[in-house]
Each structure stands twice: as structure tokens, then as C-alpha cells.
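For reference, the chain that follows is the form predicted on its own, supplied as C-alpha cells.
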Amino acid sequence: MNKIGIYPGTFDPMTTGHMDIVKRSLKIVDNLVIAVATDNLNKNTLFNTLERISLIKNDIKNLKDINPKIEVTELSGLLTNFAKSKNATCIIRGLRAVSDFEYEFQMTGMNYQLNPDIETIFLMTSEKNSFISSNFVKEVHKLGGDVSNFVSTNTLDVLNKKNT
């Protein structure tokens, strides 16, 4: 059976923490769909959906050995409906801290009620990435801090252009 995982998120921008979850997910699933949430009025994104998809595609092209196993696409609507449309067996979620768990636990319960056939798998971030968030990256970069250890070179270049 081909195990298809969905890794949903805003990815505004994708960080080294996200990439860590992508690489580790591919040890569990045969194919991974990175589902980029569409522009949302509740989230103040720096990059629009197409820009985020483009940045992610650029980041994963360096993973030559696993790139064919990854699809990057837009996600709108209910995650469980999207997962079903992709024949997914699971949803992959990354956790950094206990504070992430409460929200993710509630979301998992809701998703299970909507579609009990799709499991949620939590992957703890590696220790070196536990403090990284897209929001922190954007804020530190905007204030002139060095975020080169937290994003790809390409993403850093685009961030630099965006903030000039």
C-alpha cells in the first residue's frame, strides 16, 4: 500500500525546522504532499500562496534523492477533505513545544471526527530547531537580525528583496 502523507501549513516562509520534518516524514510515508494554506485573513502572511509554493519547490529541489516523492500544492478548505482527495493515509504535524501540543491535539480530535480514516502523526522537532518559527524568522529579519541559519539561501535572498 502506498502511504501518502499530508504536511499542511502556512510555511511563511519554510524554515529549517519545516525541512527537518519533511525529511523525517519521508522515512514514514512513501509520498508526501506539502499542502500550503491559501492566503487567510486571520494570518498576516509576508508571502502570497504562489510565492510560498515557489520557495518550497526551490528548497526541496536540493533533496534530489527524495524530490520525486514530494508534491507541493495549494490547500484551501477543510484539511480532511483535501487529504481524502489525495488518498492520504495520514496528516503529518510538527511539534516544537508543549504549547504546540494543545492546539494540535484539539485539531486532531476535530479532524478525526470529520474523517476517522486519516491518522495524524506528530513529529517532535529536533532540538536545534525547537525555537524556530516562521513568525520569529520574519520578525528577526525585519529588525536586521541574521536568520541565515533558519532558512535556505534562496529564501534568505527573497526575504532580503521583500524587506528592502
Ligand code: PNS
Given for the second form:
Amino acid sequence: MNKIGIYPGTFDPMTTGHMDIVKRSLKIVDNLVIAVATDNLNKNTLFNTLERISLIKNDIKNLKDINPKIEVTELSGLLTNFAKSKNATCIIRGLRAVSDFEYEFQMTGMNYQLNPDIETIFLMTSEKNSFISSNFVKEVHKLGGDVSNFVSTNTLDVLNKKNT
Ligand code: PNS
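For comparison with the form predicted on its own, would you give the structure of this protein in the form predicted in complex with the ligand?
Once more the chain from above appears, this time first in line as the rest of the complex follows.
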């Protein structure tokens, strides 16, 4: 039976750090569902849900070896319910620095209470990606900095259009 993992997030937008986690996740699971949060009430996103999904689909389009193993879809409602509906056995999260830990620890605990059958697996971000975050990408880009190493060419084009 195929092992299915969920990689949830806001992905506003998907960065090279996220993409690294996607590729590495597929060494652990057979199929990955990238779940793009829609009703994350605490966040004002630059890109709407459809835009964020479209950017991710574009980024994985050319990865022929892993593309068929990936589904990109929206996540509304509780993550644990969503994971169950997809027959997933694990949630995958990238961990950058100690500062990520507290939030991730709480979220993992809550998700475990909601459904103890679904394990959360953390992948440490590769060293070269450890400082990348969607928020920094947006801020640096808005202020005229070069973010071409942190997002795909397509995402950079879309960011340029947003900020003009
Ligand atoms: O990349 P992010 O913004 O840190 O992702 C947060 C996300 C989407 C994983 C989290 O907000 C989430 O799981 N939202 C779905 C609603 C839910 O299940 N909330 C309870 C989590 S304890």
C-alpha cells in the first residue's frame, strides 16, 4: 500500500526551501499531498489560494520524476480531518531554527490529540535554506532586493507583476 504524506502550509509563496522539503519528503513517502491553507485566519496573504496553488503546480511541473507522485490542493478545515480524508499516515513539516520549534511543538501536540494515528515528521531544512522564509522573500522583494535564489523564475515573474 502506498504511504501518503501531507505537506501543509501557507506557501505565500512556495520557496526553494519548501521545494527542498518536497523532494526530500518523497524519499519517505510514496505520494505527497501539498495542502495549501485557505482559511488561515491569522494570515493576510499576498497571493490568494488559487494563485498559490498555481505557483506550486508550475514549480513542480518540470520535475518529471516526482510530479506524478504529488497532488497540490487546498486545505480548508482541520488538517487532521483533511489528512484522514486523504488516507495519509503522516504530516510533514520543515524545521529551520529553534525559533520554529515552539509553534511546531504546539501544533504537533494538538494534531496528535485530534488524531493520534497521524504522525508528524520533521525534516531539518538544508543549511543553505535555513534563512529562507516566504515572509522574508516578500519583504526583500518589495524593498528591491534580489530574491532570485529563493523562488522559481516563474514565481519571481509573478512577484514582479504584483509589485508593479
Ligand atoms: O506554513 P504555515 O503557515 O506555518 O502552515 C500552518 C498550517 C497551514 C499548517 C496550519 O495553520 C494548519 O494546519 N491549518 C489548518 C487548520 C488546523 O488544523 N488548525 C489546527 C492546527 S493545530
